[in-house]
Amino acid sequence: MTETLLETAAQAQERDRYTIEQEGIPSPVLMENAARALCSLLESRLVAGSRILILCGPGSNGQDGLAMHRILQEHGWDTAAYCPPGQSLQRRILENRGIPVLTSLTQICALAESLGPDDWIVDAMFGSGLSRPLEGTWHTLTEAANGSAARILAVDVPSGMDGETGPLPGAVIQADLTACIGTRKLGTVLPAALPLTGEVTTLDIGLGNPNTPRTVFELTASKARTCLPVRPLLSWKGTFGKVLMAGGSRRMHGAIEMSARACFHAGPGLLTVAVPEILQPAMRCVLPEAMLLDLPGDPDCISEEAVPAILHAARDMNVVSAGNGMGRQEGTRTLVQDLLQKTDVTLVLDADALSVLDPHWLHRPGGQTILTPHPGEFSRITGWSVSDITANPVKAAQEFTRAYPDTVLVLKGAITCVSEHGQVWVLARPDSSLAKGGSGDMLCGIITGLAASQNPLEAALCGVWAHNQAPLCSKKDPAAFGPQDLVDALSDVWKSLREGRDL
């Protein structure tokens, strides 16, 4: 499949010269393309009586927006432009069909504050190209958008945002309405991007493939449908796994059971938990359907007296998770290291076996590692900062998996980044239904389930999406919304990805 690509500004332009000078499609061919890919996605949400103002800036940005102001003007629409002194293709067109283009910045700034809801205003200032903080006439004006009552269409990014890291500092568009031009901008996924950008739309406007190395991708519906594990009617249980879990602790018992049951309901074959004695009894409750591995030693917490067990078990398993409510004690260090050093199984690590790991573990002799940090555990592991890791959570992602090869990332967050061999997946689809204690719990047995019958990239890719998209399904208030929810909620999410439709 057509990966969907997130590109770089440097990005962006290559594509374009490439189609001007490689495939011979004009500029101002591409330039009108988008003009009326801009009109039709603006016209379907213009209601009768809106009125549209263009700020348009000085670069192909401003000349598309000029191009808009032709032809919803041809269109029977009531609009304004703004546009400094100067001679260009576009405003040549302009001044021969006796189209005005307004020049006052006070004229525009009343104009923006007499706008209402169902007006827009259309931020055609600066593209993905920008990379300096906006001053002067274009600082007014990006003032003026935001203080508007008018809803706003930012075309390709928001004025006052950098196309590869995100936000400038100082003023930046509002957007209600972002529509990237041909490929979405890596810049506009960043998480502090998403309040800026309102909703994102790419049009396709005919630009052509350079055919060079791209490593950044948006995770979507049909990326994880082709990451689904396939249930041939001819099946039985070995058809699609054995899955082995260690955690839990006499003072953390829900976060392994809550993991172990959405394991079960990401389809593996057969399932087996590794807890502490004294979680046995609720285990066989709440979950009857897993066969349960006997531990010696401390009957409390999983103690380096299970190790020997633990692993004698994961040499016959698909795939092996820790960590989950497992405790930091000396068990789990010795459990986290022997697993990764002495056997070949794919592993997910999660939760209290990040906490103990030494990344130079992560070199094994053989088999994959699934790791699902959220940003302070991976600054833990890495000794990056917090808020470096945060800022650009796609750069960090990439660096870690380019120095760990046998591991597949899952950088979870406000956005979440799937990475391997320096390829990353972004999904930025923040939801507060799962912003609470036991979401990371479940995402990791996703993931651990669907890694029993498939490699362990496409089970990450998939997993983020099923957990992403499960609090869709439910009509609960995102406050209330829970892990029982989210694990009813998997058979719909399965279930549109066979069959093709959105949830």
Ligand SMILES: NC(=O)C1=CN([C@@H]2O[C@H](COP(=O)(O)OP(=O)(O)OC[C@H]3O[C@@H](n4cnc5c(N)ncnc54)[C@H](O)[C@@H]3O)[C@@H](O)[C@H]2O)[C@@H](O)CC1
Contents of the next structure:
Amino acid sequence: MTETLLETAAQAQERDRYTIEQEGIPSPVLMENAARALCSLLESRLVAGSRILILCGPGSNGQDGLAMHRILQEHGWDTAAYCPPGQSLQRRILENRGIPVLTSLTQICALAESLGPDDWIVDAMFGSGLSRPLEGTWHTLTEAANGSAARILAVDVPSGMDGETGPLPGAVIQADLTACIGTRKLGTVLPAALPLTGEVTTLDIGLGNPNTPRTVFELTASKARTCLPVRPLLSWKGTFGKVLMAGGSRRMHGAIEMSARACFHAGPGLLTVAVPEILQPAMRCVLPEAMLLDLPGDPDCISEEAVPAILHAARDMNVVSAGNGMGRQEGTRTLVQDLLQKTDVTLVLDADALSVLDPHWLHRPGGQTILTPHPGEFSRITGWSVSDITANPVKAAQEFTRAYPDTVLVLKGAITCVSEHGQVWVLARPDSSLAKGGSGDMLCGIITGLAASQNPLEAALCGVWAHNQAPLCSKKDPAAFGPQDLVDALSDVWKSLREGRDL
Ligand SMILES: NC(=O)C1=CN([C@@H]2O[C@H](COP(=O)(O)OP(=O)(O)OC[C@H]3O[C@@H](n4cnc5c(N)ncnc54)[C@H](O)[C@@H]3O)[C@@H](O)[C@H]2O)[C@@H](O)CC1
Ligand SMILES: Nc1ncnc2c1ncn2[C@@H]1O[C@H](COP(=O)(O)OP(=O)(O)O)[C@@H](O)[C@H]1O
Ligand SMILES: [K+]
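Given the form predicted alone, state the structure of the form predicted together with the ligand.
Then the entire complex follows, led off by the chain already shown.
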């Protein structure tokens, strides 16, 4: 299976219901599977003498926690569990076994405070059934857990975090490890959630598949692998496609240089660069492998006179990119409009091309368009606020590509969403190495290079993955990581994908 689902709390509940009612697997069996999988995950992190405090809520998340209490005691660990008064299946089993459960809040808070870094707190307060912010007892327990020196394992989602929209206002568990039950919850990949989940893993507990359509997935190595262009032995430059990249201006020469270098190292067959005359000597030095298109008009930027030459060359290409360091003069606007409205070549629009874009132009007579905006650029295109976009980029991406069916959207940021026709793939692997000028230009180049021989969605998925993984290969400190390191690392990224190994 190459798709890794991200589910809302409601979709996860539907999966539980389907497994229990339609397939007939009793709920206690699933609970036992969950508790045993959670215990073996936790036990792989425990050391001799580790103590475990389990905080259990009123629903099934809490039942998972009580079952863990029983299993960990069976295995000889020193555990204590808190659960509010009330009858339940797991509670009855504990009573039958003579295993105590604590109900005093003061006692639990003191215990949390006494724990050390080798100890663990299990957050089994709330999972997909959370319906409002944490208050009272739950707020107090969450503060006590977050203030403890012990590490925290969150069951399914950190309590206080909504499975669809991420952290609610007020207290939220700050986990070191989150073990999602069955599928990862969508809320845990949103920007506000990532600092609170710690490491995330998904446990298989034998849930069924209700076969209802799903639209949100995680972008993983195995997905990226399926999108990597194949390189047959009996190939020639024509096999890997022809690229034209238009960009650059007197004030901004670096952007198109970085983008073109990244593009070349993504493996297209032939690369032609259309830059204003003033940038041609530098381009020849930086990337002698590229051909240069002579442009009439203003020598300092791409002016209106240059547009016909670029359009003419575009007709012979598999993909054309525009925008890097181009400036926002009239020539840029005309070029973007004409590329969209008068050609059917695959387009990649970035940076200044996005700043002049009128979204009506995205309904093209033919051909697909890859857009690579950051939230600021996306806000200008859509009229949506940056804060709404960054609060839930998945929803924003989904809405946009439902409205613009010829478009593949790459909505960039610490998490990046790739979307087409309302389907979204989320890459939630933040890395500050990429938080610097030039990173976006390199991404545009990589995607353009891949789109020369791959369909636009696959190019975007594979490009976003490779760009994000390059800092891992380079092993440079995030502060020092730069564009040349990214280009140098691409070879290792492609090899790791091709050979099916993790970086
Ligand atoms: N049904 C099953 O057999 C399975 C359940 N599983 C676990 O069950 C969880 C879902 O269980 P539930 O649907 O019972 O949901 P929860 O255990 O998340 O909690 C729901 C209960 O909490 C109350 N509640 C919600 N928000 C509250 C708040 N802020 N303050 C106080 N009370 C609040 C609700 O009224 C309800 O009683 C999953 O996250 C997962 O951990 C899994 O183990 C898979 C199998
Ligand atoms: N903290 C981060 N974690 C992961 N990726 C990041 C982070 N910060 C930036 N990036 C990535 O770096 C790129 C920056 O692009 P952009 O904002 O357009 O910058 P530029 O000015 O270089 O064009 C995007 O692909 C974005 O997803
Ligand atoms: K939880």
